[in-house]
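One chain comes next, on its own, written out as structure tokens in the form predicted on its own.
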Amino acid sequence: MENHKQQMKKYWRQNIRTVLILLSIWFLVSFGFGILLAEPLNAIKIGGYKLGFWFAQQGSIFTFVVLIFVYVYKMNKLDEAFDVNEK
């Protein structure tokens, strides 16, 4: 019993270690690259527009989706790994 308590343990801090990473990435995407960097990647352009406006207004959302499928994909593999999966 006591060993199926550390386990679930080191299921939870690399659950929450996932989390903590990829909601780090998307606040430097969607603060930092949208408001903080906005100007010194407003000299970049890409289609006609200004990167630190893209980011602002698309990158972040861009972001958001793809860490959710990064998200599934990295917590399956946890749950197989911990024997904690659905199937």
Given for the second form:
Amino acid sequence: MENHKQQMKKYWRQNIRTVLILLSIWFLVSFGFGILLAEPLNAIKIGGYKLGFWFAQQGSIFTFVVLIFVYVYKMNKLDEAFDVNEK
Amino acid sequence: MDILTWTYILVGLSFALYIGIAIYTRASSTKEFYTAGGGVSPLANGMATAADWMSAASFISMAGIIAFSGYDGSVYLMGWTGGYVLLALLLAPYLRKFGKFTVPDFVGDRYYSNKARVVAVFCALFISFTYVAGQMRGVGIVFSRYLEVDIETGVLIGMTIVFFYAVMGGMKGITYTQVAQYCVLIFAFMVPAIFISIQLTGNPIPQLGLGGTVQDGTYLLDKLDGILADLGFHQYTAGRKSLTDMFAITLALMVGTAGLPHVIVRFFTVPRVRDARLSAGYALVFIAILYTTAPAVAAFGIYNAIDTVAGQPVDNLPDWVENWQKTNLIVVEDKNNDGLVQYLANPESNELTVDKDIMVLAAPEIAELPNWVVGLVAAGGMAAALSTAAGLLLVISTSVSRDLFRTFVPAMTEKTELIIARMAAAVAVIIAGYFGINPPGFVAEVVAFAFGLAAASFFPVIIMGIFSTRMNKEGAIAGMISGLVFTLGYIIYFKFIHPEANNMDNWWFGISPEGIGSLGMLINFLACFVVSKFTPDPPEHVQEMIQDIRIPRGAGKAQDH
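What about the form predicted together with the partner chain, after the form predicted on its own?
Expanding to the full complex; the earlier chain stays at the top.
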């Protein structure tokens, strides 16, 4: 039982770590690239897009989608590893 | 066939479809009424969430807002999509595992307090009512514009339709009608966008077209920056809002999205925790299709408007301008009588006024698409407004029947509860309809603030409820009330008491009322922390419950008590 509790603590810590990593990327692409650093990034151009503007209106949204699917994949793995997945 | 006939046919067909689905899937138990029986597939729930989420404002107005504000409009794009990351990573899986029906359910159980539950019900009702009044108005406007009836008649027709499937079908009926509504609205949004993109940039994908070149070989965005600067406007790709305000508004919208009860409850309808996570991903994909296209529609629209109207002779304007002048959505006024249309930043000499809604509404005509496409856009706008209104009405009826009646009359039978839920939905439809017909002047403004209030009330309390085993009822109640009162106070002060003082010099830390929810959220968190430090720990069984919701295994379908 004690062992099980330890395991669950470990599961929760790894869960938190995954979430924190993904949320820092979430913050970086939107608040970072899209807002705070948008002006310097606008000096770089990709096709017709200024990079800061692209992150604010396109790039951040694409990244958000990818982040959720990475989270789904990582969590399904983690659930399996700790044997807490749903049958 | 003319536009009006096509509109009647397409809107009529789509309504018949929604009502058909509602009859086929009507709810027979409270579980079906609240959470569609908990058996919705993640993909279907993702689509339903997207339709629930994208309102008439997203469909009709957002592209126009971006067209006239350029880079500053990004707050809506990032704010209304980024919230789904928070929802997927921090809320949806745990609330699904918790396995009850509503947000106040969670707050009440987690904080072992009916006081906390009632505060949560109050927040949920307040947010949902302000939001739904705006939707009903949207329904009325779309009807009156396309079907050429009065706004009042439009609202009444909309009320009847929503009444029918929200009251009959409950969550089950709403879910499957929303799936159909998503398909209608996304098709209606994409068809004109794709054709305009081809016309203007030669690229069929609007997201790429926005970064593409126009006929003379220069990049669209560069050209737009140049034209706007020449006319005395701000550059399209540069911001006017301060960094702090951009930051605060984006954060308030993101967190508010994650705290909106009608969005959260959608994740109670899937069978498993892993489905809740996946479903949030699908929802964002479906939302992102529209949200990444909207900035393209915005830039194409403003470019087209300037290119085809500005500087042209007043008596030789394109057909779509003539058509929409009748509705006063475009106003051309030759002030200096030179026979040409001047579009200028200076309001004194500007001769062209374009309503923001025109960017989407007139898109099919600008692209010279056949009449049926106009009818399609009308059906799409209706779908967007109706699906959101229905989702909100469900939250209102659930809050009343379950969170209030069930809590204080626990002996009530399921059948009685279902009748009360349906009656509450019916009353809510009538109140919403009343506000739709007689909108209080502030409805449009208040809708944006529903997000600030959701951010400042629900979000911190739910997050702490999951991620802290230490957080207790005293902290939660203090947090919700202080966050809500602060945010509401700030908004009321600047919007209603001293609207003349509503400018950057008077704002706290340069944060506008739109963004103040972020500060309210921090205050909520702070109050939670401080108060919980000086009050007793939550009881043992609550701490066990928190451990339990953190682990996916063992999530049954949404449970009654």
